[in-house]
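Only one chain is included here, represented as C-alpha cells and corresponding to the form predicted on its own.
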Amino acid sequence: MKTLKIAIQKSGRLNEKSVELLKNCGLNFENYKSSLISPVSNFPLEILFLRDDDIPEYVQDGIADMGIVGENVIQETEVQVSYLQKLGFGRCSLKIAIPNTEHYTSLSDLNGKSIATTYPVKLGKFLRSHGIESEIRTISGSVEISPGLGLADAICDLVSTGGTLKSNGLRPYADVMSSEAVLIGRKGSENEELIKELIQRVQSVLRAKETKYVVLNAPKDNLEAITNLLPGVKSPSVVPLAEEGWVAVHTVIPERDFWDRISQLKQAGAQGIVVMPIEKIIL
C-alpha cells in the first residue's frame, strides 16, 4: 500500500493547531522537533516537518501529497495546488500599515510611497490593481521596525491581533488579503481513495469543533415549537420519559448559534438542558 506524505509547519504559529488537528484524527505519531519525518503508526502516512514557505512547492512537485499551510504563502509563492479544505484556524490579515503620525486619507497616497514586506509578490498584485505606484522593499525579519528605521515609509505584513503594529508606532491602514490555513494537494489528489479517506477525518474533526449536542426533557405539548428549532444533523431524536407527558430531545447545535438557541429553547418550555461537546461527526 502507498504511503502517503503531508508537509507541516516545523516550527511557528500553525505547527501546534496542525499536530493537534492531525492527533484528532486518529493519527498516531511522534512530534519530533528535530527531525524532518515522523511516520504514523496506524495509517500509511508520513509528516514531513518543513519551514512553512517551502510546503506549496513540496507539494507541487508531489514530494508531499498534502500540505496545511497558510493561503497567504499559497498565494506568494503561486504555486498550482489544490484547496482540499479550510481549517479554521490561524485566521490572521495582510495589511499595509503606517506610522500613527501620517495622515494619509486614500491609498492613493501611497503612490511614491516605499513599502517594506516580505510578501513582494501578494503586495504588489493588491497595488496594481488599484493602479498604485510604490516602492516595494523586500526584506526579512523583523518588518515592523522598517519605518522607525527609515527603511520605508509603510509596511505589509501578517496580522493577528495588531499588538505588535501598536507597540512599534504602526496603524492598519488597507487590507491586502485574508488567510487562514488550508489543507493542501497536488492537482488531482483529492481523487485518491486514502487522501479522501484522511479528508472525510479532518473534515469530521472540523464539523465536531463546529457544534455542541444538546439533550433535553420537554413536554410533549410544546414539542414542535422546540423541535423546529433543533434541527440536528438530519433531525431531532425524540425518547419518550418515565414521566408521562414528557420526552427527550437529543440533537446538536452549531456552535455561532448556540446562546441564543438555548435562550429559545427556554422559552419554547425545554428544561434540564444539558450540553456537552463533540469528538466527531461522520455524515
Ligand code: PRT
Contents of the next structure:
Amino acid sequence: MKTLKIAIQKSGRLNEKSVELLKNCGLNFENYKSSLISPVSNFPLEILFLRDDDIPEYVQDGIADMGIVGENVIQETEVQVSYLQKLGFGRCSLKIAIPNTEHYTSLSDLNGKSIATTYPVKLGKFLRSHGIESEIRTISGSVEISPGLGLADAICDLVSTGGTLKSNGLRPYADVMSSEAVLIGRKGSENEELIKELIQRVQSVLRAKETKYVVLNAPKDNLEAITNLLPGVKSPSVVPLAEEGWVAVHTVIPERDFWDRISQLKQAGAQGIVVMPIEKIIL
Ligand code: PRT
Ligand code: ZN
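Form predicted on its own done; form predicted together with the ligand now:
Everything in the complex follows now, all chains and molecules, and the chain you saw is the first one.
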C-alpha cells in the first residue's frame, strides 16, 4: 500500500491545532520542531511540516495527498485542490480597514485610493466584483502600519480579535472573505481508500468535539418532557434507578445548545446532571 502524505504548517497559528487534530484521530507520530517529515507508526501516513503558503501547491502537484491550511491561502494561490472538510479552527476574516480619521460612507469611496495587502489576488477580485478601482500595493508583511507610514490609504488584512487594527488606529470597513482551516486533497489521488478513512476519522473527532455526553436523573413522571429536550444520536437511553420512581437518562447534546438545554432540563425536574467530553462519534 502506498504511504499517504499530509502537509501541515510547521509553525504558526495552525500548527498546534493541526497536530492536535491528527493525534486525536489516533495517529501516533513525533512532533519534533526540527523535522520536516514525521512518519506515523500506526497508519500508512507521513506528515510533512511546511510553510502554510506552500501547502496548496504541494497538494495540487501531488507532493502531498492532503493538507491542512487556511481557506485564505488556498484562494490567494488559486490552486486546483478539493475541499474535503472544514475544520473549525483558525477562523478569521479578510477585511479592508481604514484609518479611524476617515469617514467613508460607501465602498465607492475606495475608488482611486491605495490599499496595502498581502492578498492582492483576493482583494483584486473583490474590488472588480464591486466595480471599484483602487491601487493595490502588495507588501510582504506588517500591513497594518502602512497607513500610519503614509504608504497606503487603507489596508486589506486578516482580522481575528480586531486588536491589531485598533492599536494601529484603524477600523474594519468591508468584509472580503471569511476563512477557517480546511482539510484539502489532491484531485484524482490514487490513495482514495486511505484518504476516505482519514476523512472519516477527522469527521468523528469533529462531531465529538461539537457534542457533550450527558447523564442525568429524572423523575419517571416527567420523563417524556425531559426526553423531548434530549433527542440524542438516535434516542436517549433510559435506565431504572434503585430509588423507586426515578430513572437515569444517558444521551448526547450539541455543544451550542448546551446552556439552554441544561436550564430547561432543570426546570423539567432533572437532577444530578453530569456532562462529559466525548472523544469520537462514529456513525
Ligand atoms: O510561517 P508561515 O508562512 O507558515 O505562517 P504565516 O506567518 O504566513 O501564517 P500565520 O501562522 O500567522 O497564520 C496561519 C493562518 O492562520 C492564516 O493563513 C489564517 O488562515 C489563520 N489566521 C487566523 C490568521 C489570523 N487568524 C490572524 N489573526 N492569520 C493571521 N492573523 C494575523 C493578521 O494578519 C494580523 O496581523 O493576526 C493579526 C490580526 O489579529 P487580531 O487578533 O489582532 O485581529
Ligand atoms: Zn505564510
